[in-house]
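First comes one chain, alone, set out as structure tokens in the form predicted on its own.
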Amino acid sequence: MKENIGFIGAGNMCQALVEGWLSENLVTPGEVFVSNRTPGKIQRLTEQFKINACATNEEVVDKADVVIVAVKPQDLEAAIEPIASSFNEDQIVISLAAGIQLHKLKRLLPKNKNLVRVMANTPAKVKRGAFAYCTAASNIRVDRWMERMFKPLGYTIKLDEGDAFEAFTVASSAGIGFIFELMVYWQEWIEEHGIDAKTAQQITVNTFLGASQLATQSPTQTLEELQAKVTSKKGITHAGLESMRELEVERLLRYSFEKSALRDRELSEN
């Protein structure tokens, strides 16, 4: 089914979704339309993927059956409000903005029947993304669209708006940044012991990837059970884990999660 997809905002998430969908042949370049506040990002996207550049947000809305608003939360209202009359009630309108709840989207687009909040992350471009979405009411059309377009790019789940959606936002969307922070520490420690930066990065990446692949291929086992398999009493893994627990690394991570969740709530309230 031919269906035009429009992006308002050409940032990293837009690029990740476009790259993932094109690689899966879920869209053709001619079915994708993108606008952005500054021209540089659009130029790079159009050169790389041969998609359509639009001069204005209104042009995107006019051409698209599905409009994906991929702007920062603080920019969403300014992007949508001036062109609200250009949307039609049957368009699927997806917001990727963290913290912006459905009732605010409904206030901006009161006639639209297909408003969706989606939390996504950039591993979508390698088809290892994680996506959560919510709608104001049961919406079979949206459910089918998410199934068709997002599931091929990674794990996709429908959640109720509230605590569960916030937790997903922190753990999966912000969580990618947290994991890269840990990987930086890994790499730096390896480099301090005489291994060059490129090799240290490969060791780090493959260690994290290997752990994830083991978990993926062992769906009946808990993470604690998988950890126990690589931990022998009085061994080197056990010694390191004991130190992590004594230093309360879990408490520090939980504090980081809560700080991120607090910012999500602030964006919602503002």
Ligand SMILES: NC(=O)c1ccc[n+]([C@@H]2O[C@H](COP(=O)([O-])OP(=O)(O)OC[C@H]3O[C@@H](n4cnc5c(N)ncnc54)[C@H](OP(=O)(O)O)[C@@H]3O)[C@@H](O)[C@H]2O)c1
Second form
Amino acid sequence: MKENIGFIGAGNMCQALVEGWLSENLVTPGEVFVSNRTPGKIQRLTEQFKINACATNEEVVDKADVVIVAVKPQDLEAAIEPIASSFNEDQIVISLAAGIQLHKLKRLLPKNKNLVRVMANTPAKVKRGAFAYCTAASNIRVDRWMERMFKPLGYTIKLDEGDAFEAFTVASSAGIGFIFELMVYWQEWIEEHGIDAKTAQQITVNTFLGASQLATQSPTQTLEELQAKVTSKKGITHAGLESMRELEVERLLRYSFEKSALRDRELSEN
Ligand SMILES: NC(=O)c1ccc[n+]([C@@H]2O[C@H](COP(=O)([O-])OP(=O)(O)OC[C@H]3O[C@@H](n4cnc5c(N)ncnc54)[C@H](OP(=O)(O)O)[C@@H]3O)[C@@H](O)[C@H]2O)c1
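Starting from the form predicted on its own, produce the coordinates for the form predicted in complex with this ligand.
Zooming out: every chain and molecule, the one shown earlier first.
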């Protein structure tokens, strides 16, 4: 079935999703319509992927069966409000904006029956994304769409809006940034021991990848069990872990998670 997908906003998330869907043959370039505030990104995207450029957001809404609003939270209202009457009530409208709750989307598009809030992350680009979504009421059409389009790009889960959605936002979307921060520390420490930057990056990346893949392929074991398998008593891993616990690394990380959650709440309120 031919189904047009429109993006308002052609930044990082739009590019990650377009790249993922095209490479999985879930859409054809002719079925993707994109608009952006300024023209530079559109030109690059259309040259790279041969998708359709739209001169206005309204044109995207006219052409699309599913509209994905991929602008920053602070730009969402300005992007939607002037063209609200162009949306039809049966379109699936997906907002990727962090912190923007469903009731706010509903206020902008009161007649729409298929509003979806999605929290995504950029590993979607390599089909290792993590996506959470919520809808105002149970909606099988949206559930099927999410299953068909998002699951091939990564782990996809439906969550209630509120505490659970916020936790996902912090741990999985902001979390990618946190993981890179840790990886930078890893790499820097390796470099200080005479290994060049490129090699140190490879060692770091493969260590994180190895741990993740081992955990992915061991679904019946908890993370603690997997850790115990690499930690012999009085061994070198044990010594390092003891120090991590003494220094309360967990407390530091929790503090950062809470700060991030607070920002999510601030975005919701403003
Ligand atoms: N990137 C992530 O890892 C990530 C993770 C989770 C959630 N998100 C959410 O995903 C959304 C998109 O993030 P992003 O990283 O893709 O942002 P981004 O790279 O900054 O892209 C946003 C794009 O929206 C365009 N835009 C702004 N106002 C517009 C308007 N009125 N009409 C049309 N286009 C407009 C911007 O155009 P200009 O080129 O003119 O600036 C920009 O290209 C955000 O709401 C963010 O909260 C992102």
